[in-house]
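Next comes just one chain, in structure tokens: the form predicted alone.
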Amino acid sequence: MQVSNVAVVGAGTMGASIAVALAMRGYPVIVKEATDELLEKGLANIEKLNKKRIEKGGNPEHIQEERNRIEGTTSYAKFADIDLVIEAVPENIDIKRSVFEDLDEYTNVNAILASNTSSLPITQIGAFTRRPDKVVGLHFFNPAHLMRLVEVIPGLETSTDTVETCLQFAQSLDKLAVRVDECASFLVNRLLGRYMNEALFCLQEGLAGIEEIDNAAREFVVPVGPLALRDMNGADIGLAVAKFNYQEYGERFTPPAILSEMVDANMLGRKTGAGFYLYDEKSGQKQGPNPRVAELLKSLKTEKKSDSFKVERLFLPMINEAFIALQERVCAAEDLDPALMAGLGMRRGPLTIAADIGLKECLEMLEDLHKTYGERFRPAPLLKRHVWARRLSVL
């Protein structure tokens, strides 16, 4: 199927950025919001993104041409001619149900209905329609017009043709399109969650301070440390995701207690001016570690079980989860590292890090940590098999 025109439902942060990404690659885009007020805000979001692009050296004439490809609406009147719809409404299954029931009614029977959900089940969303074979996950990463990764997630009923069309469509946007089998949080956010949690456990245990953890992670492989990243995304969102993953995957995804304490104290990060760091009210610039975090940590009275902090410990749970994901055939082995690098800005993916450390050494470290900390470090059977086979890497 050839995709010629696209619609985006929802013009918040992600919807606006997706619309810009589409227009940049020549697609005419209809952006729909529920009310005139929300549409006005959504179009203003698009203008802000384009203004930043111009400030960073973008050609004003070209950017205006792209903006002219975007049309705003509050109705489904023009959706009958749309080839692909991308839903980007809030992560609430009831809201998504309402949207997909409407899309099923107002779009032509051959139109593909995609969700930008970062975690909700595609099969469940597809069941809200009479065309589950045409429903798929298209998970862009924020900001969508800059980030290179798109996860393409088929549900149980999604057709091969729908998946292939969406992979080609994402590639036409100059994105790295990776097919990911349906699972909670999909691929990149699932692995990210293990690393983010471990950073909080290390802080909670008193193995290292806020800046020490972030600086070590940055020097090792990531552009932004895990605690600064948590402040960017919001502790409340982080807690909701952590609870969801725990519900779906069990004990190895147990949320660190400090996260709940941060939310209860309204220390959510940049949006409240204080999280793991303090932020200037006017500029929003990071000022330094938040001293109130130390008070919360004292109240938790976490037992210290290790003598020292090693940066590899942050990434061992991510590496282990990567092997579990490969066991489950969530993605092709050759796609895993590129997806993590494109989605998170890592300089090396977890499989490469594992090979650099040594698979045997990774297994030995996980086994030692498993004895001390329990389930969250239980080694993946696939990692064990690679070590038994004396393999030096997955690829």
Ligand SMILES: NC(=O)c1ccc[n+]([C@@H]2O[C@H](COP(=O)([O-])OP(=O)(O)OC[C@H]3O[C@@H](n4cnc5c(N)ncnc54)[C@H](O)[C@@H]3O)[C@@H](O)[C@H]2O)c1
Given for the second form:
Amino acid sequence: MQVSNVAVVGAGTMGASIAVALAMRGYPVIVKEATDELLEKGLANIEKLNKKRIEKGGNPEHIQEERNRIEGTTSYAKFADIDLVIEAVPENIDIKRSVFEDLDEYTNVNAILASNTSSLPITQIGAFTRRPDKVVGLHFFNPAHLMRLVEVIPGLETSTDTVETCLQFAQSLDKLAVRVDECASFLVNRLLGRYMNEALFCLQEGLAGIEEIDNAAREFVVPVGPLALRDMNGADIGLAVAKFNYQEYGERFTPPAILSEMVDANMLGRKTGAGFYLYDEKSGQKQGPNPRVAELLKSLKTEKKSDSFKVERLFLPMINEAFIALQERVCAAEDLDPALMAGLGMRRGPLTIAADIGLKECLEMLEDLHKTYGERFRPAPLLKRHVWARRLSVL
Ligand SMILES: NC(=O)c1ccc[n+]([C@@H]2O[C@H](COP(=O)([O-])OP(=O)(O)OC[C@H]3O[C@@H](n4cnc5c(N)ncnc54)[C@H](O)[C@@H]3O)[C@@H](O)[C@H]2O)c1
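Given the form predicted alone, state the structure of the form predicted in complex with this ligand.
Shown next: the complete complex, the earlier chain at its head.
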């Protein structure tokens, strides 16, 4: 199916940047908001993104042409001719239900209904409609007009046609489109969660300080250290995601205690001016590490079980989770590293890092850590099988 007309429902953080991404590639876009006031706000979000693009050297005329392709509305009146709707309303299953019921009513029966949800099950969302074969996850990363990755997630009833159309559509936006099987947090955020937790566990145990962890991770492979990233996204969001992953995957995703301590102390990161780092009130610029974190850490009295900090330790849970995901056939092996690189800006993906460290060495490290720390380092059976087969890499 050829996608020509696209609509976005919700023009908040994601909806606005998705609309910009679509208009940048020549698509006419209808953006729907809930009320006139919210629509005004949503369109202002789009203007803000475009203003930033101009400040960064974008051509004002081209950007205005793109802006002209976006039309705001508060009704579904023009949805009859839409081929693909991308829903980006708040992450709440009741709100999603009401929007998908409306979409099912007001779009033509052939239209694909995609959700940008980060965590809600696509199969459940599909069941809100009479066309679950045409409901799919289209997971953009923030900001959608700059981030290259789109995860395409079929629910249980999603048709192959729908998936193929969405993969091609995402490619037409110049994105890396990766098919990801439905699982909690999908691929990239699932693997990210393991690494973010481990950074906090290392800090909690007193193996390394805030800057030491962030600098080591940056030098190793990521553009922003995990604690600085936690501050950007907010400890409250981080805690909700960590709890959700724990609920879905169990013990290996146990949230580190420091995270709820940070939330209780209102040290949420950039948005409260203090997280793992302090932020200048006026400029928002990152200052040094926040000394209050040390007090919280002291109160947790975590037993130190390792002698030293090695940067590889941060990435071992991510590598192990990558093997578990491959075992579950969540994505094709060749898609995994490119997805992590495009989604998180990593310079090497976890499978390449594993091969660089040595699969055998990874397994030995995991086995040692498993003895000391238990479940969160239990080696993935697929990793063991690669080592038994004397394979040097997955790819
Ligand atoms: N923020 C992120 O970094 C991020 C990244 C990837 C995916 N997501 C997912 O994208 C979705 C949207 O997240 P967000 O951060 O943009 O949320 P947001 O709160 O910034 O925006 C949601 C928008 O939806 C609008 N809305 C609510 N009900 C509506 C309705 N019935 N019709 C039209 N508009 C309606 C709201 O007015 C608001 O502007 C969520 O499912 C979230 O999990 C978010």
